[in-house]
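Only one chain is included here, represented as structure tokens and corresponding to the form predicted on its own.
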Amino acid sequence: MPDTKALQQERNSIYEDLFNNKIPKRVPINIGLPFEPIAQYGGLDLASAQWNPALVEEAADKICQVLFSDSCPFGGSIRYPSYYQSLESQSFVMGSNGFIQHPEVVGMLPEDYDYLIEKPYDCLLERVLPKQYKALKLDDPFIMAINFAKSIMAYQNDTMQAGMIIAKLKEKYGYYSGADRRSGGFTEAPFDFLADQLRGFREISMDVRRMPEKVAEACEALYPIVLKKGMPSAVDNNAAVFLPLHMPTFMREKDFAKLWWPSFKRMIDEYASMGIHCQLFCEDNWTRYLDYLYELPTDTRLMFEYGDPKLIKEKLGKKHIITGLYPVTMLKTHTKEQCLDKAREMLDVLAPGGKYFFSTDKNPLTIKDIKLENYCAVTEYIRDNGVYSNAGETAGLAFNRDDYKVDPSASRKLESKYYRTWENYKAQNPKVSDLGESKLQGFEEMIFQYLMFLLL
């Protein structure tokens, strides 16, 4: 058996043990460098590379040769200019330095709350998307349709190119092969979805004080949409739905408890009731919310940016899977020895008892944000020293989907003239063959996923 295959089997084993409540052979190392620093590492013009993601393959391969990780270090991107510029995006634009930037935007006015609450999906398509994407607000419906078609084809093309590179590197270097791609997902908490491209940070902060009831109703209205956006088409215990958590650390705890937490907690519980795990990026410092996080379904994967590792491990380490917390800034500003001392501290505090995999607190924005030799030394130290003497033993609490009961009738269903189910289609076309269901419903789901992605 080739060494890469044996290595991949070992990596698959340590991740699967981690996700199945066992102490693995060693601490998994999960490094993912974004598209931009990889392109810079290869000396590529960033703007040009983002228009042709295939250009970064050589640079990504070279990174794999020097930086140890159990997952593929090249993570690609979800923000390429081709589809954003095809739609004349106001919410994601390329700066002069080649980076895709997300300016503060407002896609929904205060007077739109009532329509959002009444018909959330209709409101998003009719009022929010045309504000954020000017090419969807044209008088000529044919040009508008062509713009949309170009954007979705560009999205599929560019993400596929990056995906093919990742697949090649996984095979070549024996990285963790991961779960079926259909079993992952990406979405936001209902409040964060409302706060991000709909109302913007400044406006939602004022809404919380002047119209909290409308905010709460809007979160309930958006719930079925964000739940569906993250819903995998297959369930796999090793996979997860990813949610970046934006607003809580900017909120008063009483507002968080009343407006942000309830719909979010119900959503994570509903996923868990179906056997679906979630990976949450707890942006900023979540120390005052650790007790809330404990109440989430067992084996929720929690990536922390800031906080006290000892306190986090003490409060959450027997129930949830912890990662993050290693300061990526140290890799640039500190000596190699200091970086290794921090790695030793991470292992001493977070590794005992399992339920931990190594990653930094955030990804570097540019290749100059790290000293690559320090990064290499740290991941190799974790590989060589994050070894368990009690591999195979049970690691804390075990996940049981039956612990999470959610009443489906408590949530609204997604109903809109812009979203047609197979039942709707058959009612209008009674002679249609049932063989068309998977194809036509698949197209419907693809369009839904893309449209809602544009608002994440």
Contents of the next structure:
Amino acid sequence: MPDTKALQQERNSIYEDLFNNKIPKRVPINIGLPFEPIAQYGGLDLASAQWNPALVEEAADKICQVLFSDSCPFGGSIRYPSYYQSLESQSFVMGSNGFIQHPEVVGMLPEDYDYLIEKPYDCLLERVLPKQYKALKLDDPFIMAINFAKSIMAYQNDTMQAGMIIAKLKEKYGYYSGADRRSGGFTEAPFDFLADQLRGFREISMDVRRMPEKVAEACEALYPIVLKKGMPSAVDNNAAVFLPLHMPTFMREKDFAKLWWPSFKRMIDEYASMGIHCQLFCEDNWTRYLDYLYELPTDTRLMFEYGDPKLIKEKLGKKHIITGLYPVTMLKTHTKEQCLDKAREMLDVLAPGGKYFFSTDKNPLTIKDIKLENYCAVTEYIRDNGVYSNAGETAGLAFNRDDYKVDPSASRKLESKYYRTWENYKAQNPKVSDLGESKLQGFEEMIFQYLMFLLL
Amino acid sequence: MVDLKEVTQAVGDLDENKLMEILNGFVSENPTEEEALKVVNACQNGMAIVGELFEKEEYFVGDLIFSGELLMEAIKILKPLIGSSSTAKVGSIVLGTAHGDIHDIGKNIFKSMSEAVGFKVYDLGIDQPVSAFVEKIKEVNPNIVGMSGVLTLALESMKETVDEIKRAGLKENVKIIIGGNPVTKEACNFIGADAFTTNAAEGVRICQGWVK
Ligand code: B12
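Form predicted together with its partner chain structure, per the form predicted on its own context:
Every chain and every other molecule in the complex is listed next, the one we just looked at coming first.
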């Protein structure tokens, strides 16, 4: 189908321009529907479909036919039950309605701070993971090994199944082909990592007042771990490391500036110094932090949930790439005309000057969260009206990795008996050939990635 | 007797050490029940300061969470002195997170703030089915029903709950207020609630208005 190829080329080029400081031909439309609404759309039983992600292919295909998007609207899930259940996860469990629930569980006690600060990775493995994942039985090592092996294989299996569907749909419908898979990443700010699954949202708010020094030291201790967690194995200007940002809007600026921002800023700068971009989901309303966001490396991709689009564009639009802000709940509660008016407003305010792509402020969780026909009308409206007359012109400030320098001695290094570098490994196994490195070290990395993913 | 203004101020400043020092000193002097009730009241007035500072955007959600904890600790210290006699309630609220949603930080904040101004709150908890709300309304006959939800899917759950409250013929006797991140005026109309807010302090004021 030559039409599809041409469409894919157009899509690739508008994203390419977006990420390279050029005005694209039109505003790229980035729709990603989670697994659940797509399964529901196909009339599948959620509780069973999530056990076999391949089942959702037909439904995903149908969505592609009705809902216009430049990126593939099916992105799979990062939360399949197979791997969480084989580890008896406490923090991700399937509810009666088939949804994977993420209840708040405290994974680390206040008295664990000292150990976390002393040996962060050891503390995460020895104390936090077994608390969140009951199948990691410290007193039953073989059972533990078997459960862990099963879980990581399930993860690879399910991710691959979904990945195959995505690849097929990209080909079939000519979606933006996207950057090299190895050049993306997923992690959290050190403070958010500490808040989410270690201390919990409630407890961390106590810690900020009761023991701020420990919180600051813990962020430093976690720095090399979360940095490595997000680190892509290849650098590509079109790719990005994704970080959802959780706690700042809950905090006073004073606490934010002291405890949340410094390690985060250094981390984003460190990525930038390697030519790596980040995509940040600024959850909730970041209006009072826009000046901080301005300080981040040029072409940081910022997805906003709430806030005044005008102010955001004014303050950040020349430097960063903006997305989000379209209220997904409108698609359910408002008429089609009102939804289109909002789409027009988004274009009027955010599109001029480029460095903007369309997405909603958050994903719908179920198919009932949106009226699909409204959603379709909105993305088609953006496609037809988000057209630039000055395509090809320079958009704003240009990214230059040499602008970012981070002193490596400013941060701690990852040192733990549970993570071996190739040098460590060789020291213990002097006869090993370097031909084994890419394989064995690849698995070492994979296991590190998976273990930390379990805490994200 | 302690300086009640100081108690109020310590709560308002979220100064845990100071508050505990005052309260422990107070308890060690074998105060009367009446005196203890005055101190409880002073703590509650402190919560009002917290609410005001929150509305002025000097405090944020983390501070509200902390203030809830402070109040709980204070009550724990003072409770043994108060015995069974309780202050007169200004009204009652049945509160819960709508089904399908397990978030409760916002709900808990609203709960401690409305308790601080004298409401009796029946907290159902998270992920509450329609029937739980209906049963509780029948049982305790509250002035107000409060529903919380931060997931977009909670809007649908809230609507189902309100529909069922109406079907059971209970709507006449209660006011319904909804809160949480995705709640808007349109969502409120869609759901059929009487009021909505994304700000707990405002929610408390609305409820106070209803029981006047
Ligand atoms: C903290 C949090 C969590 C914690 C919750 C801990 C807990 N005990 O509640 C954890 C980590 C457990 C969690 C889990 C999940 N979360 Co969550 N979470 C959040 C987060 C970061 C903050 C929510 C919050 O507590 N806000 C603070 C409170 C204080 O705000 P609030 O609820 O609006 O309350 C205020 C007012 O509205 C009011 N209020 C609240 N209730 C009431 C009630 C009444 C009667 C009144 C008058 C007032 C009132 O008072 C409060 C103070 O003013 C949001 C992001 C965000 N920006 O909001 C995501 C968010 C809500 N979560 C999200 C998701 C997807 C999930 C999960 C489904 C993830 C998963 N796949 O498992 C699960 C939930 C599973 C389930 N079935 O519920 C999405 C929802 C997307 C959507 N379309 O709805 C969000 C929006 C993140 C995002 N931007 O994508 N989450």
